[in-house]
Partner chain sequence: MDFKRRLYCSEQGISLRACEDLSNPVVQGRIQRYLDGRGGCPAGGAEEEYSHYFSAVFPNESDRRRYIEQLISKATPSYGFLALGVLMKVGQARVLWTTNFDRNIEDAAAGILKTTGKLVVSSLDAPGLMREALQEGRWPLLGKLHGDFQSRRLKNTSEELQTQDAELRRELVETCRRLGLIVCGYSGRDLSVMAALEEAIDGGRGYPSGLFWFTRNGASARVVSFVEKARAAGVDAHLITVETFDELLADIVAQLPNVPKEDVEFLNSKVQRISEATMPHGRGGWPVVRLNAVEVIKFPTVCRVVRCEIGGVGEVYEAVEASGANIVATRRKAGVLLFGSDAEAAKAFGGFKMDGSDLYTIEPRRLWYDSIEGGLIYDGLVQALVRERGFVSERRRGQRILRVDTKEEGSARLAPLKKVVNVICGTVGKTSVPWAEAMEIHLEYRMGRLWLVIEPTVWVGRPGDGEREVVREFQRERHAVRYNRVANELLAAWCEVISAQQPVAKLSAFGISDGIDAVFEIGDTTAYSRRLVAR
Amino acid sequence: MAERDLLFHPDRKEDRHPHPLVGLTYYGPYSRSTVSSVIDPIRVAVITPFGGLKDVDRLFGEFSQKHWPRERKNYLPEFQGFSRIFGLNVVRAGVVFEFPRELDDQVAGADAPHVLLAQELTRALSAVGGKRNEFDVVAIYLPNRWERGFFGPEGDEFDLHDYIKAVAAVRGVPTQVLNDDSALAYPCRCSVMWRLGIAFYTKAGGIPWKLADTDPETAYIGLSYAMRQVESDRRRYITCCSQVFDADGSGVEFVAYDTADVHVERDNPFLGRADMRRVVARSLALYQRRHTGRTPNKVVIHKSTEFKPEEVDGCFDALRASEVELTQVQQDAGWRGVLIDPPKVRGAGKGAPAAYPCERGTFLPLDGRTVLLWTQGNAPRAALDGKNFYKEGKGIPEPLQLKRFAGHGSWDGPCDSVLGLSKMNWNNDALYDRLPVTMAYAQVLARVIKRMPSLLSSTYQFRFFM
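How would this chain look by itself, in the form predicted alone?
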């Protein structure tokens, strides 16, 4: 399969490029020309440790400068400044919450530093949230000296990053966590500016790019589950999350609710027919709300585990008016593939392993229902020198295994869709993720949703969880 093009303008179909950063440099972000474009400037409130505001201000000062890559030089283009690329500015808002100096010693000496930090950050988010109309995104600086509170002790699954996202999502506040290692002190400032630039633009409501050449009558749904436990109740609840995407990979929203009609096999929950019908029907309603009541001609559902017969029946119950395709996307297929170059001299015997892995987009059907698809691999169309680019740099790429439980036809369409959706993670600057966004976001949501004390009946925008 060829590397998919991305689109950077809603009307000008020629504003396309396979490389997301080159496309942004040439054409600017997709939503710059739409009615619902991001308001200039993007205002960023700050939560910082004592004395950290000067470091955050220095970071924001870098957005107006040019930066040249010190890594990934065959992929990373020059960062020409935030306003030059995105067509607007990003500034620190006047809303600042600075923790007292004493918190450093308290974190260093606390028996449960993760609990202390969680409480303090919840308090800070509440204080900042009271001025919600004065900012668009909150940047939260977590310095290395607080590192012992980033995770819970052994046996405790607590993750401070996920906790922050859960608390902020309930308040409707998009957040960006800033660390020393990955942001403030990272040596390649070009990488930092690209990553944070795309993140702030997306979290403020912007759309950096969409997939080109899509069928507008197709919708994608990613299903995931989370085991959630309410503190006052020792019982565990199975929460089902459904993320809904347009054919071009945008329109990311999701619904989540607790369910009882479920059985668990090897820690994997499976829904009964009635609950699967409910979750898919709610997902369809979410799509229709965004498309003036229109029902898509085709609905593709991805999940990481197999579809049980009752789940298949539930999907068809909810999607009577649409073509249905149900695909299991499995990461651990156990297969590898090595590209062999032909012998340099005809008739000289066997070839030799190539210098680069097989190309991304290679697929190999195993039988009528199963196919291997390489979403990792060499991507020459994205190489700045036009030759070779392997994002992972080393190692043998492992393919995804796609197994179809409903649907028909060749594998070209399903493989092309997964390949395209692997380029739709707006939370980094990479060419692709190994998983399509339907499944990659599912993993994030399942992690974060476990931290949420309660679920809202309304839908969530994914930018609150990025």
Second form
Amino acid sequence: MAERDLLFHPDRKEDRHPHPLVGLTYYGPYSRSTVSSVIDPIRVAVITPFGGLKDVDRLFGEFSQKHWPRERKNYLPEFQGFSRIFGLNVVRAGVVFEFPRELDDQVAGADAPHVLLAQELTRALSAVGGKRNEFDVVAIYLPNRWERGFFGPEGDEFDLHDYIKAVAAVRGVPTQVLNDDSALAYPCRCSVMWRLGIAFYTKAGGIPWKLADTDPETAYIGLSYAMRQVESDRRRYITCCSQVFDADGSGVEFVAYDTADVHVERDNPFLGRADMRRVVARSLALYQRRHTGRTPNKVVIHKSTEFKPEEVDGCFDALRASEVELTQVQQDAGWRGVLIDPPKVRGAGKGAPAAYPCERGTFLPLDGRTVLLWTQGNAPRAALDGKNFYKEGKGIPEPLQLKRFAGHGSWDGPCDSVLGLSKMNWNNDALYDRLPVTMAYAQVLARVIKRMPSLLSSTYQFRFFM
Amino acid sequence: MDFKRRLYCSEQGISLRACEDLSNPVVQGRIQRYLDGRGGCPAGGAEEEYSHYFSAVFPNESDRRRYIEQLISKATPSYGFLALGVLMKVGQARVLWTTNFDRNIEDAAAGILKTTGKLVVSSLDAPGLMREALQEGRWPLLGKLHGDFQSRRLKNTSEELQTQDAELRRELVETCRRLGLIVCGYSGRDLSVMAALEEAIDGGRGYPSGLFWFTRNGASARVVSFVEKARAAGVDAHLITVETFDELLADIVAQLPNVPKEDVEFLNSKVQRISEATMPHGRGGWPVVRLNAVEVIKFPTVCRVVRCEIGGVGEVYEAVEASGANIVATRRKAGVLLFGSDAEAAKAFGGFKMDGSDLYTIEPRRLWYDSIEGGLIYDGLVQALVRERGFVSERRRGQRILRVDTKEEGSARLAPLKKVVNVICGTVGKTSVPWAEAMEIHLEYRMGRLWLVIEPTVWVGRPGDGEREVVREFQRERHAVRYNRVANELLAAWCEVISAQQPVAKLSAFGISDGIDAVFEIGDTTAYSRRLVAR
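Pass me the form predicted together with its partner chain as well; I've looked at the form predicted alone already.
Zooming out: every chain and molecule, the one shown earlier first.
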């Protein structure tokens, strides 16, 4: 299956490229030519440790410069400057929250540094949130010297990054965490600029690219579950999250829904028929709100666990007016493949293992309902030199196993859509993720949602969680 | 919002695609600002918005009809409409009113009532039908306040709406005076309909069975005031939030005790939901994908079943462990299923009032999915590999990892592995954590055959304080260099170790002559697939 093209303009179908960064360089972002385009400049508020503002300002200064890659040279194009690529500027806003110098000592000496940092950052987010109309995104600088507070002690699942997202999402504030290792002091500035550039643009409401050549009448839904424990209560809640996407991979909104009607098998919750009907009906309503009440001809639902018969019934109840495809997308089914090239001399019998692994886009049916799909692997079409590009660069790629629980027809359609959706994570500068965005976002959501004290409204925008 | 968008895009000369997401507040805001500045448009959210923009975008009735036809041509009744059909059938929804043009209600009624004759439909073409049917008590009734999209007298813009057909409107008032009313999915924007509903309050005499207005996210001021007015007049009136029409109707039907069985079945009816994808055929060519699986040619088709007084699977595992019996066992309703000698079985379960034992047939279809029997066969195979090939087994994430035994490091049977990776076990540098070459195994039943799926990996022991990162890095590095060529050699080496260089390796879990053993025959050729269209 060929590498899918991405689209960089709503009308000009020729503004397309399989490589996201090359496409951005040539054509600029998709939403530059739409009504919802981001307002110039993107204003970034800053939460910083004492004395950290100059480091953050230096970073913002770099956005206007050119940068050449020092790594991934067969993939990364030159970064030609934020305004040249995105058609607008990114600036540090006047809203700055600087922690006092004492906090550094307190973090270094605290028995529970993660609790201290969580409290202080919540306070800072509240203060900054009071000036919400003066910025678009908040950058939060977490220096290495606070490292001991980034995670909880052994046995405590606390993760400061996820905690920040949960707190900020409730306040409707998109955030970008800046670390020393991955941003401020990372050696390849070209990588950092691409990553942060796309992240700021997306979090400010922009759409960098969409998938080309999609069926506009198809909707995708990713289902995931999070188990939440409410502090004041000993009961465990299962939150069912449903992310809804257009066929072109955009439209990242989701509904979250608390339920009790589940049964748990080996730590995996499964919904009852009525709850599945409810959550899918709400997802459909979300799609319809974007599309003048239109019901999609086809709805594809992805989930990491199998679909139980009750769940299948619930999906069909809610989607009577559409064709339904239910697919389990499994990551660790255990299958691997080694690529064997033909023998050097024609007819000389056995082949020999290839220098590069299986190509991304290879699919191999295991039976009428199961197929292996390589979303990782060699991607020559995205290589800057046109030869080979193996993103992982380690070991051999692991295929996904897709298992069909409803749907008809050959494997081309399901494989093509999973492959396409694996290119739609806008919080990334890579060619693809291993998982389609329906599942990749699900994992992030599950992590963040379980830290939220309560679910606020019924709809969220994903950019608050990225 | 669609009409506003069409107007905006046509006047601004931009494509509809550049203005795609109508739920985006930025898009909504920009369009509204344009229209506000343009003049001649009602304020955002005003009652006459819909009719104003509809007639602005489609001034001709025929264009409006075409637009609506296009919108609803693909409409098929959702679950909620079918549930509404059931309510009609059991007499819980006798009179229905709609402002929609589509035929969802009629289609759902035809599906449930099995005829198109029972539902009396009164639209603008035949308003008298409603009165007649009401007088004669012919249920169910449907009044289409804005007409049918096939009806010539399509009502859709303010001018037309305001002169709502007097006769239909009178019947609406009449029915509301005699019955209760549930409103769902209606914004309350038509002045004439709202005036009719208000008239029916009739000083508190109307809506004798109550008034329930369902809304998704807040009702308009007009609706709120209407409900308040009704309540003030003494009507049992409520404004209720609900997520979707389908959810509401499903919840209502679920509360009805008298839904006929055939209707429950109809609601739950299953069309053909899945079909097998055709397997590709043809000769295929290069390159080839070599898979990490070898065929399990023979596997047990019977095991022992022991009837005794013991609890679930957990208790069975505990009993085996506590007794030290050399068996593998699990639990089904029929009894304890196991492989092993009868004496060892008695050792484990003798204390649980054993009441006879028998043979138990393992149907091959049980191996198609994650079944109890499949789990027992898996455990039997693990035991056979441990016994005959000297591996050490460990359970991780519900799967088994088989690692080379450090005591066997020099053994000739592990030579194929050594040839590929040189060292097959040891201690992770700067720690006291042991490591060893290992494989995670799975059993998969595909295309009518059972496959042993082998995932080569590196096993590490439990790291102590501060050792975790070093150990993880060691594991990562060792995996990282196993590129395509090495992965191929490693896979071949593991197959050789398992097969002990025989074309078909025979392995048994216990090597016993009494009781039931788990005996396997495993091939030495890995599964592979050719490229369908040669490069």
